[in-house]
Each structure stands twice: as structure tokens, then as C-alpha cells.
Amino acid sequence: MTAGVKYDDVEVGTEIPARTYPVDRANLVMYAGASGDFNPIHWRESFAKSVGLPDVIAHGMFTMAQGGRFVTDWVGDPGAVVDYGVRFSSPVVVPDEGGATLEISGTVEDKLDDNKVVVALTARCNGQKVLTRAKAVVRLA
């Protein structure tokens, strides 16, 4: 598989349109099974509230994975992601009724040698940034 986005077709400042990703408790339980992280703050409301959280929260790595998904959906090839990192700035609170919606957008921040670009991501839930310093280095076609 090769990247579907061409290096010559993007410039610094190119915006990648926002996408939304619904998050519900079933997603968190499935992620817990896949990751082995069964911390009850991610699935048991009474426990989450007992430790001072407003409700159940998504796994940080689940949130980070949605950012990665955004990048790979844009570029068309998961193997094109050379580097990816984030800092967690706020939890994604996932109420039982209705869940949450994660909105992710991106901007080409820099063009590097070897057909690589740096994509800066913005991830928000309920208007609040949930990831900071979220960047991916992607090799384009």
C-alpha cells in the first residue's frame, strides 16, 4: 500500500478537514479487552465518580489511537506514518447516555525531505482540547 496523498499536492498550512468519532462505553470495554487495561475508571461510573472524575473516561491511548486513525484515513496507508506522539491535556468523559464525540482536525505544519510532512492535530471533545502537542510525521507519495 502506498500513501494516496501526494507530497507535491500539499503545502505548509494545508488543512485536513475535521472528522468526528463517536465514543461510547461499548468502545471502551472493547478497547479494555484489546489493551488489557481494565481500570474501572474506564467502564464503571460509580468507581470513576468515587475517585473524583465526573464520569467514566476514555483510555488516553484510545483517544490517541483515534488521532492516529485520523492521520491514516487521510493518507490512505497506515505504513506511511513514520512518527506519532501526543500529550494528554484533558480526559474524554463518556456518559452512559449518548456517549461522547471526539472531533479531530489537522494542518500540515512543515514539509521535510524524503516526501515527509509534519501534521499537527487538534483533538477536542465538548469544545475542550483533549490532546496537545499532537503531531505525526507522514511519508507521502
Second form
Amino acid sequence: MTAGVKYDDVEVGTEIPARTYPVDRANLVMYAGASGDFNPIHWRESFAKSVGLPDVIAHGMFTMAQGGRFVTDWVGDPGAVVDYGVRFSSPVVVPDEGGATLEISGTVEDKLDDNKVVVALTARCNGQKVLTRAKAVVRLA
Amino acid sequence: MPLNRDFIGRSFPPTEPYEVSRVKIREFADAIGDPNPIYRDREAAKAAGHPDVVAPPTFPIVISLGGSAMADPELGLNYAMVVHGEQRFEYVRPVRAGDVLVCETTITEIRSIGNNEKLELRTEIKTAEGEPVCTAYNTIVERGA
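Since we've got the form predicted on its own here, give me the form predicted in complex with the partner chain too.
Below is the whole assembly, all chains and molecules, this chain first.
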């Protein structure tokens, strides 16, 4: 494993700059195919509305994957992630026109032994938190 | 409708072995929009210390969605009302191309939260030879009518 971030270079409170990730209907169709989750709330507007949703919503796991990407882009090696968990607090609504934008940022919340750190993630869409208790444990160099 | 509490603690038989291919990892990485070469290029993966391309951290969901554990009609789950509540992965090592993986799922908890039913699953993901790779914790919520 070759993490690009050194354990000694981060402190509790070190911030990882925010990044934005666009999501549109095509992303959700691709994600449905790749993941095998074909629930129509993720691609058919009429069905989503019929079960009380405002519109098509992103797969929770698509949003979690963007958080994962945020962490692996920071650390360099995906193999450095030893634990990753989230709670899905609010759906990401993806309109046909224009899609949606996820904004993800992170903070080093704790330093553990064995060069591991806890990264707390914040994920928002339209100002609303879409993930809570989102944390990744990564092993740094 | 309340879920059948008899299912708490129940474990399900191991899944059919699933062979992880480079093509599937690339497809998944494309679907999440992640261009990282470690998901696509064996040389890039080797340079990072891996024997072959590895999968993104959330890839194990592809094989650990719950499947037969949630499909038993005796459990009483209305799949149309299900939303994903929480998800966590504990990795022993990343999933990589060439892995042949087997999942063993246990229902660890069922409880009511207001009008909703909450179901917690734990899935042990191992190679066919029995090497532990990842543990997935999945909480799903059945929304009450």
C-alpha cells in the first residue's frame, strides 16, 4: 500500500478541501447496471413520484461511492481505506434537467495507532446534508 | 407490517462463488465516475503495491446486497417500501481482480423505530478458500404505511 499522504503531516483538525461531483440521470442508469440495483425510484420519474418521492433519487450507494472517491483521491491508494461507513440522512434528488451536484468535504477527526486516521466526511446537496456519521479510517504512509 | 422477529440471528447459506473480473471493476469505476488508474491498469495497481487492479471501496455492495436473506417471504419485508439506512465496510484488504468471493449473511437485528422497521445485516465476504476480505454491515429501513 502506498498512501500519498504522510501520517506525520496531518493533525486532528486537518481539513481536506471540498470537491463537487455532478450527478445526472445517465450516471444513475450506469450505476443501476453496474451495481445490479434496478429499483425504478432511481431512473423512472413517474414511479418515484408514485411512492411519494419528489423526483428520481440517486442510489444511496452512488452517493457513498462519491464519498469514497473523495477519500481515495486524497490518500492516493484505494487499498489504504480500512473502514468506511455512512448513514443516509436525506435523498439526493436528481431532476431530468441539470441533474444535481454533491459537495463533499472532510476533516481528520482522530489519529489512531498504526498510522491510521479517521476522516469525517460532510456531503451536501442543495445545502442539505445527505450523509451523516460518514467516516473513513485510512492508513497513511 | 412488523417483520418476523424469529429471523433475528438467522444466518443464510453461503452464496455461489462470484469471480471478480477486471472488466467488472472497470465498469463499476466508470459508473461512479472515478477515473483512478488503479481500478483499470494492472501496472498502476502494481506500482501501488497490489498484485492486480483493485476495486473501489464500495464495490462489495455488488455481491452483498442481502439477496436471499431479504427475499424469504416469511420475513415479511415489503421491498417497495425499503430504503437504505446505513452502510459500512470493514476491509481486511481491497477486493481485487481474480478474487473468487463468497458471502455469508446474518440478520443481526430487527426493531421498530416509530412506524418503520429497521433490519440490520452483517455479511462476511471471504475468498472461496476462506481468506477474509471484507465485512459489510447493511441497515435497511422498511417505511411504515
